[in-house]
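As a starting point, one isolated chain is supplied in structure tokens, in the form predicted alone.
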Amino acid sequence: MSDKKIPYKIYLDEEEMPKSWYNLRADMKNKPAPLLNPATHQPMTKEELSAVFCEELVNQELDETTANFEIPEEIRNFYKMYRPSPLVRAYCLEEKLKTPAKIYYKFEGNNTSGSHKLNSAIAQAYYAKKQGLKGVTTETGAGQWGTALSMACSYFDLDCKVFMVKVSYEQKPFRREVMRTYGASVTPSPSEITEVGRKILAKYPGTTGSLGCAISEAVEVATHTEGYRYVLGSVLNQVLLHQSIIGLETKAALDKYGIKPDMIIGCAGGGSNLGGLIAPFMGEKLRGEADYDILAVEPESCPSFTRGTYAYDFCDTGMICPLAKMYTLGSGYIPAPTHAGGLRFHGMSSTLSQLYDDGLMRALAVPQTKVFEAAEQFARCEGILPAPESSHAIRAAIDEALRCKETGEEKTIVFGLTGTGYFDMYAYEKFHDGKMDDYVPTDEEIAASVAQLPKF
């Protein structure tokens, strides 16, 4: 079909919803794999896994043959109240660039958390409800995935407790502000309040924290409170599974109007993002249907795919969840306190590592000031303020269309624009004062922490 004849924004109607969530894995000839337990080191079975999640959620974290979940209709009905979400042509953009190149990017903001996160949110607080528990534990870094929770958990009247890594506590005290609102307790991590917080504040005296502090306390008060379970918003399989549904809307709407992406370009912190957008795009290449170049893009200050070891490492940084096989930059590694917190974890899904260590996928660090460069210049384009994390595929997207322009290729490049950045405005306070720096961590940094992965 012609430009003409494609709108700015592609949406689909009701009953072209998905009505069921893709799990990538059952079409991956290499699986995963396993999550193992840091005591016996052996894969984690359904009990031990179910002391710390829900017990649905444990069915969905290790099914890797069955390829589509239905999504119950009570989740259905609340994904109506902001679902689905539009697919946008970025003229604006393509025309300010001059580049022969079409941009298409799903957007994931128009709901009050800001982001893509509620998409699992409210999946995994169904579930918890459904359990009969009495309220959830989980971890923060940006705000968007708390902020989902506790939305996602005051609809089903569960209690909430967040623990927000300290740097973002600090910043963002707005975004902490709405998760009070719906009724979560929200605490700077790491804190006084657990034992696994008050031994990593007295290791690292003054820190900012990072994801796999304020996952270490989250576990830890799930694990000994009666009645709780803990979620979390990336990294595991149960949560690409849900997020599948944006790359199934993002295809479904491509299809109807006859387009096939060249390119498909997602920021990468702990994999939910990313992985839900390329979802359906990389079964097609798994199963031989289509080819796709799929790009990860994730900050130079946490470059776990660019930089990281392909190894089972713990997810959380006091060493007391699971093992996971995964790109890593050791569980001990304390990212610089970068404005992209949601990109500030130390490793990657393992699906998405087993993906890209297969060679399905590429991957692309950026500096945080081209990142913010990117996203002013998106913003005075394309109308949206973008959150730091999704600011990253937009540099790489803008950075493939200036080569599309150079080389005179029509490419159709898709990105993700996981959410709005109006809680980030001290970010581009920093930004446009030039007092914005670009942190990257030296080999020495890294092989230090490295160093320390689990030896078995």
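Bear in mind that the values here come from a model prediction, so they are computed numbers and not experimental data. What we label the rigid core is the largest C-alpha set whose atoms superpose within 1.5 Å from one form to the other. Numbering follows the first chain given and starts at 1. Compared with the form predicted in complex with a further copy of the same chain:
- The rigid-core alignment places the CA of G347 less than 2 Å apart between these two forms.
- Superposition of the core reveals a Cα shift of less than 2 Å for G275 between these two forms.
- Relative to the superposed core, G209 undergoes a C-alpha shift of no less than 2 Å between these two forms.
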Second form
2 protein chains.
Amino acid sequence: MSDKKIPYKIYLDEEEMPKSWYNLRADMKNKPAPLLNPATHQPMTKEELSAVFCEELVNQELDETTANFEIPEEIRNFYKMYRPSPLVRAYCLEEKLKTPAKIYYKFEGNNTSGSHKLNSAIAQAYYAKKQGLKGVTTETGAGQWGTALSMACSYFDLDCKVFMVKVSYEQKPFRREVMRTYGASVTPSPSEITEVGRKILAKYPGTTGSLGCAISEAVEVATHTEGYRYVLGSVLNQVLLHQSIIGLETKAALDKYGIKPDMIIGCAGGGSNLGGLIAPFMGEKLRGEADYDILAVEPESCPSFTRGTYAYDFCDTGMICPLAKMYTLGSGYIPAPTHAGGLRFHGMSSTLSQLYDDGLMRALAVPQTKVFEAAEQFARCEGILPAPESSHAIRAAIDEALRCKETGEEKTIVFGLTGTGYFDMYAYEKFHDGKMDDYVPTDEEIAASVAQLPKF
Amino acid sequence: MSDKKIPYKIYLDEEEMPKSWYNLRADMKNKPAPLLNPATHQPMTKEELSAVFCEELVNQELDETTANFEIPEEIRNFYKMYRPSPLVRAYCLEEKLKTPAKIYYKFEGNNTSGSHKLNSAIAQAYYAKKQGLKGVTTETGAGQWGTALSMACSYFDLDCKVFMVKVSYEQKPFRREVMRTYGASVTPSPSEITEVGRKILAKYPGTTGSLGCAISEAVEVATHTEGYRYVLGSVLNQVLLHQSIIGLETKAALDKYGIKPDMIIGCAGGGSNLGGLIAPFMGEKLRGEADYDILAVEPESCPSFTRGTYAYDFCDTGMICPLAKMYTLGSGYIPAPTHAGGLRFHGMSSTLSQLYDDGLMRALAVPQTKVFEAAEQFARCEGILPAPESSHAIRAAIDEALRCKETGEEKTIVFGLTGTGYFDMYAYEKFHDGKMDDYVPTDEEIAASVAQLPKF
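Could I see the form predicted in complex with a further copy of the same chain next, after the form predicted alone?
In what comes next, the whole complex appears, and the chain from above leads the way.
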């Protein structure tokens, strides 16, 4: 089909939208390693996990064989409010780069929460409501997940308690206000209202907090409050399952116009967007039906794939959560304070870690100022103001398109544009004013952090 | 056609998108009064206007007879990057209100600038580029127009100088950063770099500025700089012409499903969104082909339609711009400092003023806290975080839907959701904290301001 017939934005019709999520693990020969109980080092049982997570979500977490999970109608109805998200042909960017490559991006920022996080938030809120819970707890760093969850909880009339990393709480008061608009309560973490928070404050007075610490607090409150469970926006299998909607829509839109991508690029923090975007493509690759070059892009300041160790580690600072086998920098690793935006989790989804370890995908770490350069270039020609997280994928896509210019390859590149940067203008300001730097952790720093991995 | 078949969001296909703008004035029996030269009180000639505005735009400004202006291909291509905007059926809001009314909203916030302003910004930038200009100047208050124009100028490689009302410049640093991301220069107004700015600063030291003052500065720079012209985001006929894309798409989407609206609601500041949204509907009304209840909603703190005077007035504080006949509160009128968001211009589009004076539309002023209540209610069920401006229309739509609940009327209501509130969280915060008030100007205040109208 000729380029002329491909619209700027490919939208699926409502009846073309996916009716099931796709569980990548069903097609993996080497399954991801199970979560372990931190006390016994035995795989977490359904019962153990159900004390922390909603029951249906535990079923999804543990199910390695069911390939397709039907999306409940209530969730499909909510999806219709902001999905399908557009798959956009970056005609303007291509022209600016003078590249023979064809660039597409799946834009997930077209909803108020401003990112793809809503895809899993609404699912998790739905199952919590179905179980008759009163509310859920969670943590948020840059704020995308907390915003998405507060929207989702407001839709299902669930209480939502968010622990927000203190430095973000103070630097991003407007993120907090969006969550309040949706009726959530937001507590800066570490706080005095949890035991683990008080312990951390006693040990590190004046700490500005971390994701790992906020997770510990949220889990403590969920497990100590009647009618509450904890929900998490990344890393877990269930999250990747829900996020597969991104990839399924992308693939359906490409198929509609007979387009076969050569390369799929996604930014990678805990893996929620990347795992969702690549799911059906990786599925074909695992089943030997097609081949794709799949690239994870992470910040140089938090390089879990490219410089981490593949091992069991804690997911939180308080060490009360299950252990996960993953590429990790160590649960005590905190990116340099000059690191802007998200993608700051010390580890990586177990599923993606296994795929990476099996050589089924590549990874690349990029420096921060180059990311913001790409963000600005993209904004100026494609119009959308990208989130710093998403801009890691933009950076890699632009670099690949420039390589194609050298070689003359007419490669088709698809990347995930996970969200918008409206709440990241403080970072953009630093970039504009030339005050942004590119911190790269030393080998010694990473070694010291990795040395703290649990030993057994 | 049954409700079941109407999707949540109606998108037009690319080939269904309007190829022309519609010029409402062509169907008006009583044409809007012409702009007058402030010195001679004679209608502004094409030559006079061309010293301030781009030539093609002057043609559009003065043309009262051509009904349809073909949209140049370059602009249509840009529109394709973010248009058609969705027409959304507010199923969730209807359910929450338990109303028999059917509510639709045309959502114009789905582009990075976050509002409908981009529709005219890209057109004005295009004509400036076509004329071979180096750049344009403008003013911005809440920041939507400045953001849209900086995006548009970046697309066409035009320089963009924005004078931003000082109080907004200080309270909304992130708006400023978005404009810088798109390469615009942003100066707080009043500034020392213009003669009119220095005069105003000398007369009112410490002033936090106003739209009327920023307009004066932008016009001065445009008319004193080789290769520059001034552009304006509202009030003018040319702006309403470009914004007719909103109404044309809305009508096409409704027609596609055989839906006939009973009522069209738009928020009203200078009239850019309202004039665009209602254009084709008002056209049918003027031609006697159909009838619609058309409602303008304005803030109680800046009530130009409901409490203003229909007379010639200055558009700017420096009194260097042409005089326009409009509903006005007087060019010295400044809304109370507690007024949040936009819709703060002292006057109203001449075209809309004439239609209102002819009894072809109604107007309503609403108090600020009621507007934010509606905004929050809407956000919680429809997901989108609305701009304060847009929330005026939401307030009126909800009130009408509640009236329908009383009477049992199955009215079809369409309103314009002009933009998103990401940069208005400071106002939301005041609302959440119970610190927002409802200032209503006294009759004496308005009389004092109106007494300053030019006399001739």
